[in-house]
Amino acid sequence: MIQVRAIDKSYTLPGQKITVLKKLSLDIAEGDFVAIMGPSGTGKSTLLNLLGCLDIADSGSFILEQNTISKMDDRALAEIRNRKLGFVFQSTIFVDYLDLPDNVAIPGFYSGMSHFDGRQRAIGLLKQVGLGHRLSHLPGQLSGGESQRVAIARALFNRPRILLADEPTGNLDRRNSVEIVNMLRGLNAEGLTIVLITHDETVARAAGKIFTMQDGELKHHAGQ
């Protein structure tokens, strides 16, 4: 599903060039649950941005389901993101004055789906993540764990092939972290491919494949 070969990524700051990824290679098969660990500043989020077509490597190749990402323009990349990828981040961003179904349905509104159809799909997803009793609530009325459930529901709205999660439990207590991880495991069991960035070893152990980012390279560890 994902084939990354010898990608490099650097950033230029005044007076210096910082190399973040060095000849990095990675294969992810359909249905995999992959965790990428490592302390801050090791390039985990940079790699996730590349896998999510939010950024482009300086060199090397990246193929996502027969699409050569490194050769695509911005419009084609946006299409890939909309059709194939779902994103969950550490910090959730919602429209404060919209209720939860409308927040979850935002990707559908952008793609031309009717308001009614969007809300119906969003309501189904909210029930799927255990928030069927919160349909009339606003984002400000949610706990941290509930907010991440809404974020996952929104990420699933366009039926992505791959879910990319960047520290989705970073702001949560242990109980809520366990609930979110169990939800991700359930989605993976249903066939969703997941790439998870985390600094938490307990969270990473939910994955079938675990990598550690070190000096811009990946070190593989056996998963569960």
Second form
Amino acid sequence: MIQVRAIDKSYTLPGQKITVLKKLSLDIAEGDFVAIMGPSGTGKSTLLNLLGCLDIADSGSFILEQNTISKMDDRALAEIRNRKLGFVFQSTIFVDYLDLPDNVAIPGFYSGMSHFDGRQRAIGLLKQVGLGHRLSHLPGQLSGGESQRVAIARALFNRPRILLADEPTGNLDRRNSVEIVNMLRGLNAEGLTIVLITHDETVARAAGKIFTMQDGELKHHAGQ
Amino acid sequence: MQDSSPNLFSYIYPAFKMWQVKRLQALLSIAGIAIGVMGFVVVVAMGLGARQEFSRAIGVLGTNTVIVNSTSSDGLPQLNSEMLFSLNKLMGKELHAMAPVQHEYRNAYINRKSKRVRLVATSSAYREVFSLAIASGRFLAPYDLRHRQRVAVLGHESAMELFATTQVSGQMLRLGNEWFTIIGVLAADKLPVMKLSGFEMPDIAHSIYVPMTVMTADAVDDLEFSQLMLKFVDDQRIPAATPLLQRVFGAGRFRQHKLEMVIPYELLIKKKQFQNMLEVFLLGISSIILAVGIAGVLNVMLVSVNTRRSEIGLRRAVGATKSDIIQQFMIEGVLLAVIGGTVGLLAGWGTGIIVASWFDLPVLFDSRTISTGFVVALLAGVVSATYPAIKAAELHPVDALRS
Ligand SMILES: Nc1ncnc2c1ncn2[C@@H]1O[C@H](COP(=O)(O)OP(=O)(O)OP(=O)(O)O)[C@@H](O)[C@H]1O
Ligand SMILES: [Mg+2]
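Could you output the structure for the form predicted together with its partner chain, given that the previous block was the form predicted alone?
What follows is the whole complex; the chain from before opens it.
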């Protein structure tokens, strides 16, 4: 499903060049639940941004379901992000002036779904993640755990093939983080492919495969 | 690829949601555009009003009318039939019509009410000078003057004010202590009531016309009057005729009188030139105000883009293309412009009416005024939204999300 071959990624800052990913390769099959761990600043988010088609690698190849990502233009990449991918960011990012259903329905906005249908579907998803009683609330009124559940609902909106989650439990206490992990497990059990970044050993254990980022490369850590 | 671009409503709805939360930001932008548009609307309305007044006045007065006023220091009329004869002899071929005029105010009595009316004692030539159209009946005829007929022709507005209809021929009307038979009513004219540097336009619609001989109780060849309306065959003849006119009217028996010759066309042109200058001046001021308004909106939108970086990153991450982001910010800008433009249009309308009544300037609101307001507003919206929109779209999604 995902085939990454020898990608390099560096950032050019004034006066210096930081090479973050070096000849990194990764294969992810349909239905996989992959966790990526590693110290801060080693390039985990950088890799996830590449997998999420938010950024392009300097070299190497990245194929996502027969799409050669490095050769696609802005419009095509946006379409892939919209149809195939779901994001859960480390920090909770919402449109602060829209209520929860409108926030969850934002991916539908870019796939041409009507506002009414979008809200209906969003309300269904919010009920699924246990927030059916907070429909008229604004994102600013939610707790950290609730926010991540809304973020998951939004990521699932367009029925993605792959869910990319960057430290979704980073700011949560044990109870909330267990809840999120259980939710991800359930989704994976239904067939959703998941790539999860985490610092938390117990969270990572939910995944079938665990990699560690080191010196710009991934080291297989556990699972097959 | 199916059509997956968001529809217009999906852009407008969240914009209004946002302004509900960020009211001050929205109000500042709307005010910026509204003030700019208001200026333009007032200037355009004034320009159109002046142009309309000018062409209407020319339509009635023509370019070839000369009005001679002469009264002695004690207010007695200083023009007479003798002068009419000499004028006819000197330049009869160059004159199209020549009408003696004497004004007087009297009470008109109707249904036990009385109303002060302006009486114009004149001859049948008055109609030719101003090319007057008749709504019903007829105008004064030479016969009426020769035989001192007590007949009256009503201006359109005086007929409406006294009788509320123009079908009044044959009715009797008491003017002062005398009864007159109404023989006709003028058609509505479009001559604006305007002051031209001290000279008052004849208020054709509000006057009542009677044979001059009835008023002065004299014969046709023994008239005395204080105003003479001359209509030349064409305006080319006026410059050459001026010294002749001066000689005829200046060489009277009384040298003490005040003689005034007015060419309405020249006064109109002068007034128009003044209005043109005023327009250019006000247009300049409006442009400056608009530029300041645009700068204000631009600034508000730039701040908005900056505070919404994470929203932009989020939207890009879930499928927005660069052009989707540009569209979103452009539509927000244009919406603000349309709202600001509407407010500016209404404010300009109100201001225009106030300007019109305070400074006695004509203003005209029609489709041209309204479309100018909207075009200016849209331009302002597009100009002020384009740069922030492009800036928003050029944000790298990763950078936007990191903020
Ligand atoms: N846009 C950027 N411009 C310059 N440098 C960047 C940029 N993004 C990341 N970096 C640098 O690249 C390196 C890897 O960053 P990245 O965010 O991928 O690390 P990470 O493994 O996700 O760390 P953390 O666990 O703290 O989230 C860091 O040194 C960071 O400073
Ligand atoms: Mg990170």
